[in-house]
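Taking the form predicted on its own, here's one chain by itself in structure tokens.
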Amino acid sequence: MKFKIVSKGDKQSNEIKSRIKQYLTDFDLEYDKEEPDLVISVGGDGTFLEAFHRYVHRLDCTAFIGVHTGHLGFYADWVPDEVEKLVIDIAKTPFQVVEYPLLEVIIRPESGTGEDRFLALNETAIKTAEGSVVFDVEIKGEHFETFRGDGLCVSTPSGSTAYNKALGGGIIHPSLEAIQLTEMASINNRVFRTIGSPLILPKHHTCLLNPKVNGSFLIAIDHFTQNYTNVKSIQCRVAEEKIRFARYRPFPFWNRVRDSFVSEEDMKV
């Protein structure tokens, strides 16, 4: 098996990366930066997102696993004290594959050519530096509402615990192939009205955002942000591709949510 390690870059993460690399090569596994079967992220969720986007073109043949250093990483199953056990599992045991849905984002320009397509593990967030964003929101080809506010967030089920949760969105189990559309400070008064609630769309429903006001948009795909002008539409839907997690032991999603957001002391009350 071929593997690659992506480190956060701090001293502890780099030391763990070196240990894992040495141990696995001692077990005759091949370190391959270009075509790894397994990508090991050492750091936090930001490091895991970096690893995902670095190998997003290999989702059908590359699996991911995380070792978290410092604060608990939502996508990380292992802690530094378990490195030796992880190495033995990787070297000796075939991993089980767990797949999570992804978000497809297509940004189409006014010119009609040169559209950009992205995959997001967590979410896309659309904002502007020029006041409020104004979008006609279409769902499954039908006009749903005209949104006015600070912006919109469209998240995956696993990403529903990230920015979406901070915006008041719900947490969705990743066995559900869906996306969630959540508002950022919508304008609601006698003139303007939005649904005012997160929307959960199934796989076969496409959400299309059509700007009503020309201007520039700050569009984030996970932790990458880019400025766009002359945007005709932003299309969001559940992607055909999925991320493949390498699992050597069970780690139920709700346990992950509990461990990330509810303290042990609170659980004992």
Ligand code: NAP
Second form
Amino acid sequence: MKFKIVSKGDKQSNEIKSRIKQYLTDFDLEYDKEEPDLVISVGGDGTFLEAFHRYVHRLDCTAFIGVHTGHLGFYADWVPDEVEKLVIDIAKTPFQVVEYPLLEVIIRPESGTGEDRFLALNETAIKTAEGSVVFDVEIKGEHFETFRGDGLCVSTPSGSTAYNKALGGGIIHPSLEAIQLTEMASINNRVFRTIGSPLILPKHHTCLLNPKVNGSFLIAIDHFTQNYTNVKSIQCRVAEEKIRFARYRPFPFWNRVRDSFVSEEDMKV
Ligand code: NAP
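Based on the form predicted on its own presented above, generate the structure block for the form predicted together with this ligand.
Next comes the full complex, and the chain you just saw is listed first.
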């Protein structure tokens, strides 16, 4: 099996990266930056996002696993003390694959034919540096509402614990193939009216955001933000592709949610 390790770059993560690399090469596994079967992220969820985007072009043949060197992560769920066990598992046991849904984002320009297509593991967040955004929101080909406000966030189930949660969105189990649309400070008055609740769309229900005013947008795909001008539409839906996690032991999603957001003591009451 060929592997690659992506480190956050701090001293502890680099040290763990060197240890894992040494152990796995001692077990005759091959370090391959170009075509790894397994990508091991060492750092936090931010590092995991980085690793995902580096290998997003080969999701069908690369699986991911994360070791966290900070607090417990949603994607990085192995602790440094478990590194020896993890290495032996990787060297000796074929991993099980757990798949999570991804978000497909297509940004189409007003003129010209080129369009940009992205896959997001957490979300896309659409804002502007120029006041508020105004979008006609279309769901499954029908006009739904005209949104005016700070911005909109469209997230995956596994991204529902990230930016989406801070915006008041619900937490969705990643076995559900869905995307969630959450508002950022919508303006509600006699002219503009929005639903005000997060919307959860199933697979194949496409959400299309059509800017009402030709402006420039700051469009974030996970940790990476780009400025776009001349945008005709932003299309979001559940992607055909999925991320594949290498699983060597169970760590249920709701346990990760509990351990990250609810204290142990609260759970015992
Ligand atoms: P960052 O601003 O340095 O860190 C964002 C925080 O979100 C980190 O603590 C990160 O965990 C955590 N995180 C990332 N994915 C998560 C997930 N799926 N569930 C729970 N927590 C998660 O940015 P970054 O490290 O480059 O990560 C980019 C992400 O930041 C975006 O995808 C977005 O979800 C999130 N974000 C959140 C807010 C907010 O909550 N108000 C605002 C903007 C962006 P680690 O510390 O383990 O890396």
